[in-house]
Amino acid sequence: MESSLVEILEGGTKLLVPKESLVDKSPPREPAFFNPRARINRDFSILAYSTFLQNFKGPKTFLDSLSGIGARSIRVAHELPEVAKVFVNDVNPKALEIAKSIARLNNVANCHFSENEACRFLSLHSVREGRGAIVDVDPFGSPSKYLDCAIRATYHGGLLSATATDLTVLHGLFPSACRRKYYGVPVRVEYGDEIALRLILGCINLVSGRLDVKIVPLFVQNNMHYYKTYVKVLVRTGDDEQMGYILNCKNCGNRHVVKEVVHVCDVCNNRAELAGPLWTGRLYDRDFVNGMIANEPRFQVDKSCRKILERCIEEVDMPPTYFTIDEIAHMKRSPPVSLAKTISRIQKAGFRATPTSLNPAAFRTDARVDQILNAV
């Protein structure tokens, strides 16, 4: 099998991975799954791991329930000698052994393997002595199905991350399924990938909930098809509601945070969409995303992360949603003005404006729409 696998440097950690994943387009299931476009989904993993466990107090154990090859998992085990073990499980017999011969070619020796449905891999350690300090859920599509196990398996004030890739589902093309899986509805703007995040932060809450547990979200990324969030798990009730709508109108562009059904633009009086229910608080903790920027040097991550977390931090209190140069200038039927220009000239106008991390043309501001026009 290792004949049909080939070497590469990912991090400071080697890959055998199967060769056609680094020249199809979609990289094959067989052997085994591994997608190298999927990096900065794993550099960004190893600097919210690292800097979780610097404050971190019980066992420093890792779970990648989901691991494929094992590229997480094994560069956890590789790249932060903090971590005591790493439990690495997959269904598939196959990317089980690269995954051992991996670990073998990086002399790493805690890691331990098991052959397991993620589930009950999880359901395995949801005892006192068996949980993650990190849990990583990494499926095809959705996790929802996976949360309520991986939530039991996160010890008290543990981190679960979190990924998603049915781009379809959350973007509104697929709505029953989206309410399905998500218990909540998208609508289909330019800032999709704000309320695909939301949404998926919103089931991970309300699964929460049930179990009278509580998240505080710490970072959240996306990337390419990838969404992936990092939330602290504390067994503790939440005494504050996050859960709420976006309210959209297609009228005037107007969008805001509402905490009751309501369909009335209060810009242009039209009829509005609403989005969710989905999370309405923060997306990002400051004190955790400094963090992650004093501890990039430390590892051999994409240059691009860096740039990412400070833009991160610009707009920690910011409100929710963002606008795009090009709906704006959609808006005023004229070209559109650089990202820059246009936050100098809402700053100018007295509001709050900050670039976002979610998409390198776009800004998140505390002006309305209209103000957001008489400005630009």
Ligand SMILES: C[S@@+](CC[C@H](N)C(=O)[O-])C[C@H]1O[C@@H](n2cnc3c(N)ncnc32)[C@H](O)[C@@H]1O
Given for the second form:
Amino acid sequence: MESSLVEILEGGTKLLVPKESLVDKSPPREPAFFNPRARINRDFSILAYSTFLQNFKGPKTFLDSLSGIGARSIRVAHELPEVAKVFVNDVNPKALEIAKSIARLNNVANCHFSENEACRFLSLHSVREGRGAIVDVDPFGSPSKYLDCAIRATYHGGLLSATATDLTVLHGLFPSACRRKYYGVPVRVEYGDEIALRLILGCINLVSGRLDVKIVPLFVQNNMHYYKTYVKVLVRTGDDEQMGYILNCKNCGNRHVVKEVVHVCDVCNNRAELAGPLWTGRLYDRDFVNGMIANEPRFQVDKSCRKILERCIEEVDMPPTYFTIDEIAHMKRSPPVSLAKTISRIQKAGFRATPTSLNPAAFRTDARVDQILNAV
Ligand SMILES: C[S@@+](CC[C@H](N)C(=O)[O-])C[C@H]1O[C@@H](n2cnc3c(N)ncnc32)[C@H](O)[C@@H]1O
Ligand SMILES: [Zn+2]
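For comparison with the form predicted on its own, please write out the form predicted together with the ligand.
The complete assembly is shown below, putting the previous chain first.
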């Protein structure tokens, strides 16, 4: 098996990866799964985990419940010396063999390997002294079936990171599957990335509520292939209601959060669609994202990470949902105005407007759609 592996460098860590995973369009699952395009996903994890551990007082343990060849966990073990123990788990024994070789190649000695179903692995860790300061869930498709076990396996005040790759479900192609997995439905809109992230957070929040646990989102991130959420898990109940809906009017482009089910657009009085129930609270914690920016020079991460984080800081206090410049051009029946000009015109009209890290050609604003169209 070793002969079909090639050595690459990701971040500051050497990885041994199946040769086909570097050339095939969608990486094969045999002998083991590795996606080179998820490098930025793992880069962000390194920045988020290092920032998180700076203020975490308990045992610094990392639980990688669906590790694949251990690309994320062995990077954690090698690039974050502050982590005491790393548990690398997968159901695929061939993936674990590769993970062990990668650990040897990087001279890391604090990794423990196990071949368990993810929920069983997480349940074995749901004991005093066994929980993770950081727990990662990175499945094929939706993380929803692992959330209960993952939350139970997270230390009080610990960090849960979860990836979703079931983009068709989260983007509204299969609404009943989305309701079944995430307890809410999306609408098919230009800002579908934000709806997807809020559906994932909504699901984590609902499961947490059942377990008498509260979540605080610290950071979210997306790209063409996945969504990733980072939430702090606190063993206390939260009484501030952060669930609701996003009202979207296809007729006039109006969009905003509503707390109850209403179907009337408050701008044009037409029937509007609702996405949700979903998370309507903050997506980012300002101090946390600033910490990630401050830590970025310590690591060999992709240059785009810093840019994305800087945009997050600008949008931290902005309202949910965004507009793309193409949508505005379509509504105005005119060529698109650049993002910078659009933002500056809305600001000149007396509203707040910022870019968003979720889409390089989109902006957030507190102006209503009719006010945006007047301003631009
Ligand atoms: C998307 S890959 C993980 C990629 C890895 N985290 C990385 O960053 O490279 C998903 C992994 O989950 C494993 N897997 C699938 N179902 C599982 C289950 N129920 N329990 C444990 N592992 C599982 C697969 O073998 C595969 O390696
Ligand atoms: Zn309307």
